[in-house]
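In structure tokens, one chain follows: the form predicted alone.
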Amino acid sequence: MISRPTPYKAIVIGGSAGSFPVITKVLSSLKTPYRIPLILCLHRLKHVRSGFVEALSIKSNIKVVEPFDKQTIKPGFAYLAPANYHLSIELGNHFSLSTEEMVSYSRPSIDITFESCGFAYKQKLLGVILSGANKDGAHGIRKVKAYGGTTLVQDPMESKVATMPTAAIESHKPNHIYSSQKIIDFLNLINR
């Protein structure tokens, strides 16, 4: 049986306060093999260099890694933005890391990651904003949609901290506003 190609080349997920349990649930619920690379930009303590990947990996169904500069993006991985680095995607399907100024008090900046993903993948990108305590990501997810990508925001009523998803919704009209379970269902549906 010939499987139909996936409509997405990448999924980018951004979150901050309250997003860790959702990300853990997502990673543990993905059906494998998962053919679409996940790019995770999560706010985290900049001086804590270890433990986050390990914590996410404990229940994840796919391998979680922190990419290095110029690393090629491949399916079957969840790439986590390293602490205290901005993570961008460059044409040619590889990562770029930088220590430029913080954006919205954050490094990594969700806005930077989302905007670069939007430019690189256009309509083949799914952008997802989860729970968080600031407005980082609102500009980035708006750019994802402007480049032709699909946007999905966690329902603020369900979010542990509603500031980030609310700002994302106010910045543009998302394609979907879903609970965490519906986000998981959607991610599994598009992997078929």
Contents of the next structure:
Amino acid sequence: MISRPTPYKAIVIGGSAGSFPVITKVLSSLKTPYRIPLILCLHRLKHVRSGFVEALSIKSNIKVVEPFDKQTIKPGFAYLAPANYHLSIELGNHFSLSTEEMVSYSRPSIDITFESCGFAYKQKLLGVILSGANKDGAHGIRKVKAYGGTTLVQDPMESKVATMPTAAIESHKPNHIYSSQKIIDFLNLINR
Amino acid sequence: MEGSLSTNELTIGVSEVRRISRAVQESYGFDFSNYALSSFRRRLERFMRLQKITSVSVLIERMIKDPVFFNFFLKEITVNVTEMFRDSSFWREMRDKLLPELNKRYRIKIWHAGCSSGEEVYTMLIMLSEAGMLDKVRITATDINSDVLKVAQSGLIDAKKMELNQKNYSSFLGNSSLTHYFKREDNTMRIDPRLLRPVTFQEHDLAREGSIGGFDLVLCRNVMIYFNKDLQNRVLSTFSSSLARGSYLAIGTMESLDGTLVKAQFAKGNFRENIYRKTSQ
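Having looked at the form predicted alone, could you now put up the form predicted in complex with the partner chain?
Up next: the whole complex, starting with the chain shown before.
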């Protein structure tokens, strides 16, 4: 059966330990122009404010930025949740930041970003959980699916640290469990 | 469909958020209608989850009937997570670039808008004290919530939080140790009461009230992020009307005046951090 790819309004990606090489590979393999905004929530050192965007930018085919509060979401960008803030999406297609309590010892929390993306984009969202060392994200990706979005989890067998993808698979039935190469192929496939 | 998901977890929809805001406004006057939906909705869900309240109608009924319960709601719904010397590079720039400018003035009036439990006020006081400027400063610290203001006024900080504060202070490169300004009392640390002398704490709701006077510096960091763009613009114009030309506005590291209605009234000059100088009325 051949089905037309869903027109996604956004792709939200969560990961922590071990996800950096995967993210780098994804960003360097996207075919441009890439029309779907990427929203990245990656666990990072809490009080190290700079350096991460630069590191991700080196090989990226699209521009990587840390969004300011209420910044508009545009295609062609990868938005990285800033250190020590939670990143959410408002219904008017812009970001909001918050300094609320940590979730699963994390700020930014993947659960928070995923839940708010799910609420805002419903079935027009693709949620992706990559390699990671804690369970943050498991609740969020379940919500993404419950709101009607598509979910994709990196194959725990391939993940450097499998706790996060394993928890995501245990929390809900993902639409896809892919290796990093297949994730890249999928992301390029839906950009049409 | 509002208010339900295929999972059995509580999710409240946009119309229910509006219902709650309306009920709060009718009974108590507080206006949450222009809070950022994403975080306000999350705070409501969190509150209901923690209080084991399963429907919005029950929440509204309890709030209307019970003012004590509402006050607790108000405290929980607003975000009061804060640190001393958060973003140490911001405070270094305040010390190295802004204080010398302010020090040229005979008296310095500062407004901490949305001061929460007081950590940024204490940060300011310690910085001013280290610069020898405490005597010429008057600080007004305001918050929507009277309980939180009492905490700020008490000068007490949970001892568990001091490790992070101390770490931030170290990267601020202060000229002492943070413990020098605090005295241990059981599980809390009390700030030297002499430091608090220039401060007046008062209730003020940014969503409903305007300017409270003229200031040399308004500091409002990580407060407006909980507001939508409309309310941000209103609050920024309140700040602008509280500042004479040449006075300063400091906002959070990830906030921006870009795209706001007051942008043309302020310039960043040679500040790298989010410190703006008022340039025109």
